[in-house]
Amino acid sequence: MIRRDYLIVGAGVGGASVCEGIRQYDKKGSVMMVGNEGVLAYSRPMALKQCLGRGSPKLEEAAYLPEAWFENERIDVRLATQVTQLDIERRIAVLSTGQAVEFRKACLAMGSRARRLPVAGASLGNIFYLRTARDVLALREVAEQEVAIVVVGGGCIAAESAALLSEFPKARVTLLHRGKHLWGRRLDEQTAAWLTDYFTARGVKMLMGETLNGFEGGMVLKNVQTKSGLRVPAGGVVTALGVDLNLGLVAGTPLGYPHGTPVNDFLETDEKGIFAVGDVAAYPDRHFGVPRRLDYFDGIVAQGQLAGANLTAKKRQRFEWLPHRKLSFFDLKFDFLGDFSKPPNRVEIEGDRAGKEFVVRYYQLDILMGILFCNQPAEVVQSAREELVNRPRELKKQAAWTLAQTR
């Protein structure tokens, strides 16, 4: 029986940052981190840009921590390995190697996987689900040769992928999305329409209002078929249709809720000594009064480091994070600050969309919920952060009440 003080299930950025937090306050405790990928943690957004950007791929620049750090900090890293069984009551885990590990405390950081729709032709060659660095490198090889690539989806990964692929000289890129505009669920209609037109002006063919029906071809993809009957020629497809949480390990337990493992303000589950971070953790967002999951780099890093500190019990602090997502493509740099989960009933814009420098404020019932920045300096974003954090006390009381009703 292998014995460890801390078991980290998942070796992505969430798991690696938990190790950082542990080592900041506990230099001697034994730590094992187990992950099914064969490489150490890296920034997925940066990997996308490094592997699909101009020039030769430089995946090493997307690495979160160097291998030497784990060696120096005596972290027992098990890559290309899975935890196949987890007995929380007995504090025993079984690895895919057949080994059993007894642990005192654990953190769940299993992340998520790209959603695969049950449509015809889904197993054809040259259909890509961008979840690992290997996926992105394989897509790059096709993009350098093929002339027709279809991106299916309307979210952040779809937009970034389409923008990067459009820079390949031989690529003709089409983005297929069932919504009326790109990012229609996140932005107001005018800004979403402006962004959709911007992609068109940059050479991306935008097929809005079309829903994927299936893929056609022999062994290799030839066409993408929509439910309206369109057949779009394609030598490669990127499917970016959301993710499914990797919660199979805790399925059937109180930690296996379909919308994420519930954790408290300290990122601890109802099982004492068992924490969760990243995609799989549903934490209480005190700013907006809703349970929330984090799926972007900066937030997951902050969450993992704090969870690691709390695991040691030598530093116990609450996790309070104002949602902030950064995205960039073409010559546009976006900052999403706040909550964009619901449609606004009032919008205020400063600046000029056509000039590509503007700020949009989103309100619900006259309460500021989110702010979008396009090509704005960091100090402007920081100032607005304080504006959102320091909202009226009455609103925070309402948010706390709303959160209590959902738990």
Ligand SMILES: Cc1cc2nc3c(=O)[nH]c(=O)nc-3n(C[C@H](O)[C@H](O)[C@H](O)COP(=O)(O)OP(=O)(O)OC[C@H]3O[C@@H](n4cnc5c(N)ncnc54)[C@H](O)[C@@H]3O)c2cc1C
Given for the second form:
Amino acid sequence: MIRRDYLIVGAGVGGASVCEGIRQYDKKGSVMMVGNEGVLAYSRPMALKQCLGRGSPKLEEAAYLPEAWFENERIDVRLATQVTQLDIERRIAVLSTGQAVEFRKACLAMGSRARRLPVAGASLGNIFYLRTARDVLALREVAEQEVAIVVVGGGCIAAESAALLSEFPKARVTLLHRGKHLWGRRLDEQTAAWLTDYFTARGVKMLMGETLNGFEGGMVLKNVQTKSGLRVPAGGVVTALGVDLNLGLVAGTPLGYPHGTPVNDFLETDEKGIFAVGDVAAYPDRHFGVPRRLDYFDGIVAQGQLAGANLTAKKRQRFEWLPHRKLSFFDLKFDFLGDFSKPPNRVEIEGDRAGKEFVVRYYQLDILMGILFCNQPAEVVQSAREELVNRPRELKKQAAWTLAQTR
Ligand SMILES: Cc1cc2nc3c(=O)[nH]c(=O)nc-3n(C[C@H](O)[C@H](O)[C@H](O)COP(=O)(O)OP(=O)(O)OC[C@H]3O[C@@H](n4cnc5c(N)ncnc54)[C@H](O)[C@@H]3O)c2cc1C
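I have the form predicted alone already, so could you send the form predicted in complex with the named molecule?
Every chain and every other molecule in the complex is listed next, the one we just looked at coming first.
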């Protein structure tokens, strides 16, 4: 039997940063990290930009940590290997190689996969569900040749992909979204409308208010069909319709909730010694009183490093994180600070949308919930954090109460 002190399931940025956190406090404990992709952790946002950007992609620049780091730190990395079974009570995992591994503590970092809708033609050729660098490289090859590309979705990955694809010399890009505007669920109507128009001005055809019905073609895609009966010719499609969590390994257990593995402030599950980080982990957000999953790079690195430290038991830190997602495309750089999960009932704008430099504050019942920054320097974003972190004591109490009700 292979025995390890720590088992990390998933070798994405979540898993890799857990290894960093462990090694900060435990230099000797044996660590195994198992990942079913054939490569070490890399930044998926950077890979998307590299693979769809100008010039040949330099994927090595997207690597999160060099291979030498894992060797020097004696991390037993098993790539292209799946953890197929996990018995948490007996602390035994089975790998796709057939080996069994006995572990003392573990961290779940299995991430997520692009959602596939059960619509007609969903598995035709030239339909892309972006997750790995390989997926994006395959899309690039098609985008270099095909004229009509349709992006389906209205969130961050849809916006970023449509913007990058529109820079391909031959490509004519259409973005199809069931909402009235791009990012309409996150932003106020005027800002979402401004952003939608911005894409139009950059040559992307914006088909708003249209719901995907299915894909048509023989083996290979020909048209995208909408529920209203539109047929949009397409040589390639990107479907960016959200993600499904990779929780099959713990399905049917209290760690396998569809909305994420519940963890406490220390990122530990109800099973002592079993932690979870990244896309799969639902942690208590004390700032806003909601269970939250982080689905962006910087936050996951912070989570992984902290969970790793806590796994060693030489440190016990709470994960207190103000949500902060960064995103950039065209000549726009956005910082989303705070909570954008519910529509605001009041907004305040500073600056000028047309001038592409502005800040919007989002309120619910006069409580500041989130701040959107467009093309603002890091110092401006940093100094505004205090406004959200230092919200009145009563709000924090209320947040704690709401969280207690959701447990
Ligand atoms: C196209 C794209 C664009 C993005 N753009 C941005 C952006 O601009 N900004 C930003 O902040 N974030 C962005 N993100 C999100 C960010 O990359 C993810 O939230 C982050 O990668 C999640 O890290 P993770 O380690 O939790 O999961 P993952 O990166 O998904 O890693 C988990 C790994 O575990 C593997 N795995 C699953 N089950 C098993 C098992 N049983 N055994 C072994 N291995 C297993 C998975 O295959 C995967 O390799 C983007 C993501 C994508 C896909």
